[in-house]
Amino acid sequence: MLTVENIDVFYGAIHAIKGISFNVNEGEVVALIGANGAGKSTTLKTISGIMHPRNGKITFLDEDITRTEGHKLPAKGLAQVPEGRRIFQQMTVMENLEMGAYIQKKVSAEDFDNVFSHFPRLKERRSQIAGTLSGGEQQMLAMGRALMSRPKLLMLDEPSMGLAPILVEEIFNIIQEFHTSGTTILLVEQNAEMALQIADRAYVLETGKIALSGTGKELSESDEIRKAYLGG
């Protein structure tokens, strides 16, 4: 579904992503893990058209999207839940969800029902101003907003950041629900332990390069990974 080939990404003179390559197959959960500053979020921003690589190629559903502008990608089936949630604070929950469906000619009741089936709390708070929601509820809203575009590939950037452990578990359970219902997921996450539990495959980024890759189970059992990321 998604192929990233040998991309180089720069911030000015800083070489942030150094020739990385990976792929995501339909129906998979693929995780990018690594320390803060390893290049995980930069990779997602590059795939979603917020940044562009200096070299390399990105292909989504057999189409070259390397230079495609970010606002055109949701219509192709690619949606991102950004780091820090980035909800529309002054709008209601329903208005935020409607913004997620801006590419649809008509928003259907089924789209809202789909979101509310995953996030019953959002249904209870649908008229509430989004900025007054708790951190966990705001993360749910950001994920629900992305679902409204009916994505073929959902990219999640640090969905557990800043959340209490019980909410982290809830968010990961919901990600698994998305997966079970047929959504392909590319997950960027500092919480390596949780990410590897749900990932079919994972890649470990270190200073802009892929240091290791394997199945979620293989990496979770790796002594090197346990020592570096899992406190083993």
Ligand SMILES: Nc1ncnc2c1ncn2[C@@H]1O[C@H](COP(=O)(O)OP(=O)(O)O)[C@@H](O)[C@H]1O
Second form
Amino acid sequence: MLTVENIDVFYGAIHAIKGISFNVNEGEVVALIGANGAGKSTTLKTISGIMHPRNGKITFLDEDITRTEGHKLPAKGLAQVPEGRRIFQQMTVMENLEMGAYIQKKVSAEDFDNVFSHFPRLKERRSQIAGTLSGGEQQMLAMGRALMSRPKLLMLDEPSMGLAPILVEEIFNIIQEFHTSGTTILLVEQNAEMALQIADRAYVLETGKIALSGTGKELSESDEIRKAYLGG
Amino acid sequence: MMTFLNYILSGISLGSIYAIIALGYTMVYGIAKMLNFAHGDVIMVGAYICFFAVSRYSLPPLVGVIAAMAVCTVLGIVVERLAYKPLRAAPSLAVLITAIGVSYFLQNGAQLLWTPNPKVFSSVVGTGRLALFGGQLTVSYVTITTIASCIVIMVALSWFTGNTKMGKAMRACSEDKGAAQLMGINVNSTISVTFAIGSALAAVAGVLLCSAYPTLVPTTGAMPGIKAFTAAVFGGIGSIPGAFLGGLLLGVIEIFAKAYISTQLSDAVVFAVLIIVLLVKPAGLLGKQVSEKV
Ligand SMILES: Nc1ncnc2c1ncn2[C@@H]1O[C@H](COP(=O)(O)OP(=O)(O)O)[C@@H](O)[C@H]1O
Ligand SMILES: [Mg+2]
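May I ask for the structure of the form predicted together with the ligand now, the form predicted alone having been displayed?
Below is the whole assembly, all chains and molecules, this chain first.
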């Protein structure tokens, strides 16, 4: 479904991504884990067209999207929940969801119902200004907003960041639900333990390179990973 | 008492013009995060277009207004494309200097095309007056039209930004362009639309301004532009109701300062009030105190 081949990404002179390749097959949950600054967010930003690679190729559903402008990608079935949520703070919950459905000609009631079935709390708060939601609710809104575009591939950048453990559990359950209902998922996490539990496959990123890859199970049992990311 | 009412009406009328200009400033600032100092000169271009349409080609005033809006819309889009878009990632000082450059370019262009000799603009609604209270208070049609236009524009813009898909996309872009792009919003074309709307409003303001103050020269837009910028900051830059409120207050303060303090000092009084407001409320009257997010 998604193939990333040998991409190099730069911030000015900083070589943030150094020739990485990986792929995501339809129906999978693939995790991209790694320490802070490894290049996880940069990789997602490059896939969603916010940045473009200097070299290499990105293919999504058999189409070369390496240089496609970012705003054209949601219509092709790609959605990203960005790091730090980035909801529209001054807009209401409903308006945020409407923006998620921007690429649809008309916002459909079914899409709202679908989001509310995963996140009943958003329904209660639908007229509230998004900036006044709690951190967990904001994460739910960011995920709900992405769902509104009916993505084929959903990319999530550290959805557990800054959340209490109980909420992390809830968010991961919902990611599982998305997956069960047929959405392919590329999950970026520093919380490797949780990510590896739900991932079919995972890649470990270290300073802009892929250091390791394997199934979720293999990696969670690997000594290297245990030492570096799972606290022993 | 009637004089006082007259001053109020003049103040609101002048303030309405400032408000219409300030709306353009504030919308562009909200979305492009830049101060478009050439905005005042778009007013002047609008006034010239209307002048030529009506006085030279004897077209009906309404056609003149529409022609002015059409030309200014295109001008706004072209200026944004050529001068500002290439600087989207540049430091804000570079953008500011470019905007000042565009301002001089428009003024000098107008001098070249239309000569610096003043043109006498004839009011698009005539020079009639409406007599109230048995003739004790008279209000010119220009004043009535100006205030009514401002209210209509304000209501229409609020509706547009609150209820339409494009309007909501504009608000989304002004909050977070990166996130807006992830929704599939074309940020560049949204910025273009904002410039188009702001410039069309500037054309309306130019026609109203010159209907009230008929001398039209290439620098006609400069001072009202600065005043309207002040009004936008006064109300809270980026805020649409703020621009409306700031414009009206500025107009009223200016007229009262002229009437009761000194004609020469009126501008100084206006700016003194602005400084005091900003000392007390740095974000302006209706501005939101936003901490820069990293
Ligand atoms: N806007 C930026 N400008 C310059 N360097 C950046 C920028 N964003 C990220 N980087 C650098 O790129 C590298 C990868 O960052 P990032 O992709 O955010 O890592 P991660 O998401 O894995 O924490 C880091 O070294 C970081 O300092
Ligand atoms: Mg990151």
